[in-house]
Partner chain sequence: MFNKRKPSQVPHDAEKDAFQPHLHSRHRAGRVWLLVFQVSTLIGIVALSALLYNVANAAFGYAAIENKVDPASLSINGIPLEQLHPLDLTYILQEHVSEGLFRKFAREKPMEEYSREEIYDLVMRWVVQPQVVETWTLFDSLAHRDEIMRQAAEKYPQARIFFRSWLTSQFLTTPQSSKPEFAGVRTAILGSLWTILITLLFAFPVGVGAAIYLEEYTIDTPLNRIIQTNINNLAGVPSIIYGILGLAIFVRLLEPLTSGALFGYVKDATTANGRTILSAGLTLGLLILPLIIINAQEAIRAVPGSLRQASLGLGATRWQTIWHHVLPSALPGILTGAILAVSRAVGETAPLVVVGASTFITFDPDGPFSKFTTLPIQIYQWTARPQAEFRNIAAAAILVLLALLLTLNASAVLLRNRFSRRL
Amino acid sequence: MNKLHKRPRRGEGFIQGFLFLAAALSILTTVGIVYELGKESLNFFTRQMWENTNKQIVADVRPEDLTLTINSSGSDLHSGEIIKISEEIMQVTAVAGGQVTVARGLQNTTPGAYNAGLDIFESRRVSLVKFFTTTRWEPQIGNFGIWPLLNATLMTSLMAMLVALPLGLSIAIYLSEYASQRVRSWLKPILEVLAGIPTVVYGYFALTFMTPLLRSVFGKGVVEIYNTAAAGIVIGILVIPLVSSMSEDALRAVPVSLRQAAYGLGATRLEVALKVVLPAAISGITAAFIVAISRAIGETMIVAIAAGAGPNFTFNPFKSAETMTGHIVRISGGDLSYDSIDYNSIFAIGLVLFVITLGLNIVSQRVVRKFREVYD
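How about the structure of this chain only, in the form predicted in complex with its partner chain?
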């Protein structure tokens, strides 16, 4: 008889290698997302944009000159600023009235000779502080404050939650604590259908149904054709099935014995549902809520179609305003050239979006893990 030697099984090893790579691809995806968003966002924030100072040099400049004579029009120059004349980049080292001392030929440009009358451009960067604190998003003139976009996102999401959380939770309680098997077997597929409809169809619904509805209720003068309210309400409808099914799972996971204990004490069905089952399922329901918020923040097509094109910092839900996702879609829908500030900006917005939604998802997982009641 052969000895029980270990036989090399190269095929097995190869297959296992492939399977591992398949699983590891998910890590690569995450790394890709983080790397690309990070890299392009970095480009966004370090990118030099040239803004015309409306100042001109008033005397000819030779390549070896370190002093420029400038006129007094336009915005002032300050020591330390990076400026550009023609293609050459320089740094201002001192300013004395109409005389500016500069270091020449920076960033691998070659010092050249320039005629009087050339414009002086000033380097501007998108500052992180301004990005997060200012309320104007006007790429044409170099204003990149994310608040108009973020605010619109928060408005639509808030609106969506006002619709989805109470309705979704009510449906979940009804399904889990009241509905008979027969009713459930009807309702669940309806909710699944609702969940399976593509978001672009919801966008169509928002624009051609919800907006006219709002306009007929509140008046055409009050509600604009594109508005965050219609988009938000429809996002709410979109996430109802998510809230209801996750919450229902949490409610049904509460042991029957707890319900019996409460009934045995003479509690009504409502008291059992709201005072025993609901508190016991609160971690799962919280998680459902958080996931729903994350979903609403990331929702794109509904806002792209119905909320409006063009950043607008407003708290009026009946006015048009562009969300982060809506902005990304609109900008990238046109002809987008790589290495443009627009191209960079969608990554910066994407990074903010990614951080928010990932944060929410992680929090929801924590909530489930930390507050899960252990029965038995």
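The model shown is predicted, which means the values in this text are computed figures rather than measured ones. Positions refer to the first chain, counted from 1. Each form is matched to the other, and the largest set of C-alpha atoms that superpose within 1.5 Å is called the rigid core. Compared with the form predicted on its own:
When the rigid core is held fixed, the Cα atom of residue 355 travels less than 2 angstroms between these two forms.
Got the form predicted in complex with its partner chain; could you also share the form predicted on its own?
Shown below: the chain alone.
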């Protein structure tokens, strides 16, 4: 009697290997993105910047001198500060009026001779505390407070969700519980067309249609030409197909037996949809909402065109403000030199965006696991 044994199937082995390589490639891509963002962001927070103190040395300095004579104007120097004259880096050890005692030749620089009148620069670094607590983003003068960009991003995303979530969920309930097969066959392609329109087209739609509409309703003196409200509303229109499609899939996954049981007890179609099907599909709907929020936060072209081109810490949706993604587009398209402080700030903003979307995805997975309904 022949023993049963596994028959080799080379085709299945090839497919399995291909799928494994695809999964490994996606993981390696994510790791590469995190590595680059982390490396450049670390360079941003550890880079030494130099700010002019508007002070000058008023007497010539020899290489062996440890005391500098400075003028009284400009910002004050304090013991322990790192300063620079020409290319030499020094550390202030004592300050007595117009006399500053320094330790010379720091960071492998060579003590030199300097003529009176040279400017004194002091060291500045971007701290995590100031990055997350201050509200001024002015890279040219060393102010790197993320809140103007983060606040504009959250405002546009909130506006988008106020539009997309109720409309998208309503469309999903209609397609799942009310629409006939004929209606669904022509309504679904229309939603897919919305999802396929390039976002740059949405951006100009926000600027040339939505903004004039808001200005006609609320007044030209209230609504600026570039504003976060118009950008947020159009982002909401953009993500409606995402919300409706994922929510409909969740609703249609609810067993028909639940609907039939509710109808047998005398429930109306609306009661079945809202009190039976919707609660049973809550995990999938919540996941759809969180994915839509992530999509809205990461949207770029709409906010770059319609929201504004300058950081502005404001809670007024009718004012111009620049989001994180919009700032990245504007700065990266300028004349920034590689490895400059402005260039590295782009990666710090990108890392913040990555952390936000990663957190939302983690929350989405936990919500799905907690509220998932399993039916036999």
